[in-house]
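Take a look at this single chain in structure tokens; it is the form predicted on its own.
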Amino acid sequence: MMSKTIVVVGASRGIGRAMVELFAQNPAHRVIALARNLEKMNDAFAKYENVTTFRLDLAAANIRSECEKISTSLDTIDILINNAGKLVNKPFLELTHEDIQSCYAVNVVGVMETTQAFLPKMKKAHIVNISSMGGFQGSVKFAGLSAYSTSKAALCSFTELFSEEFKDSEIAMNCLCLGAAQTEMLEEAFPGYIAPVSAEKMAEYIVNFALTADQWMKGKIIPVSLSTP
């Protein structure tokens, strides 16, 4: 396997930090594991002598500078995975001014902005956008995310557009529409819940599909779930 520089956003847990661990597990790979909490991914990664951690808040007013910053360490950028992601779980009327803002800010704004500041460190990259099956049109919805799964319909849309204005380029962007895995996050959306895919294997199946899935597509927006929701 080619060696890449992979940057992975949204590291700390989940199905961030199990997609982290197993790019790292090819020594000829550069991983760049950026999320909030800079100490978690430090213990997490410390293992890997590929893994460099940065602390990076997308919800930030300079998230694009302080992607600058970390990208002038790079070379090059094969691979981008947005995946960090922000829930608020409230009834429609009683979501805040802030709750929306928040949700929008980590999830479409910081992704985009994001996309912005790496996208001159890159000639042939894919790009792999992390949504949900709450954000993908014609899914079954749920009441008290509205607020999460608007946001990830308009990540969705990016998707769409952004492979519209690069489509002569050798940069794919793809967008994979997550179901149920078993993470933290899922628990703050369903509580109780028990998924039918843990949050490794979730992360087997979009690291899988960021090494190889450019070959053969650009701007589609797929939707990878077993259950419902």
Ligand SMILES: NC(=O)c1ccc[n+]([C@@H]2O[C@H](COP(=O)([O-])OP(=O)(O)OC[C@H]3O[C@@H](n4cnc5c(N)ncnc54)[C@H](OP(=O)(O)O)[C@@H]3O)[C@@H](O)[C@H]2O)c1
The other form holds:
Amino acid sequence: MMSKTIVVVGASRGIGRAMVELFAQNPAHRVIALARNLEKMNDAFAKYENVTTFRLDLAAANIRSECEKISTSLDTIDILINNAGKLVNKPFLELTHEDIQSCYAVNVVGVMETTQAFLPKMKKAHIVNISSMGGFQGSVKFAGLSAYSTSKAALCSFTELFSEEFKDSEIAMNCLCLGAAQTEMLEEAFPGYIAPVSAEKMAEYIVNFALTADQWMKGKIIPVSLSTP
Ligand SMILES: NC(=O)c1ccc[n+]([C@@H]2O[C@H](COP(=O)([O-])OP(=O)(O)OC[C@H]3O[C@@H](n4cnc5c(N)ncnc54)[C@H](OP(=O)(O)O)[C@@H]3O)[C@@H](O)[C@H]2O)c1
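Moving on from the form predicted on its own, kindly provide the form predicted together with this ligand as a structure.
Everything in the complex follows now, all chains and molecules, and the chain you saw is the first one.
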């Protein structure tokens, strides 16, 4: 039976939580769930023997050493899903230093440092970065998302640059630019908006992609959206 060690960052709610539940249904997998809210993850995943939870704050200065501590308990990492995200919805002129800084800390710097810290445990692996349609070149843009969407665009760019440096390795990195999915993040940012896709349905796509797509692609930035263009 296929057995993988899978790390999901941003696992306490929304799409990340749904992904952990899907991976955990295969008892051969070992799933490592990371987020700030440890209690929430422990409640959500108590029923799964193959899920281990750790508290991790991507915006913390000691992110590297925290990831290194987590990785000492792992022999290998086969899949890393950089799913945690921070969204600020505010007109450009009202954005504070903290608003801009926090989007970049979680969506870019945290992802890069987490990846650096977990890489020594990867031999043949698939890293999936979760970006947004807002960060996908040529997509429809929304007012108020300049801090969030530019940081997600940086995540797309990181995917290409990492892939160039690691092209001779067996470590594949790809980036999924998600369209709207019904989660607390979406509800908080756009109250009342109803997304065409549930968190569970979006998680289903990402889980299948993470388990299989590295056979065919590396360094790709893929829109996953029902909207046009
Ligand atoms: N939902 C959508 O419509 C949509 C569309 C496009 C892209 N996306 C992207 O898809 C991903 C998942 O979105 P979602 O809607 O499921 O979001 P969500 O419901 O807000 O969940 C985000 C997850 O990230 C974690 N997180 C946030 N800040 C963190 C930090 N500083 N350190 C560690 N973990 C942190 C949260 O856990 P804690 O608070 O416990 O830390 C939570 O588990 C995000 O990257 C988002 O940008 C979502």
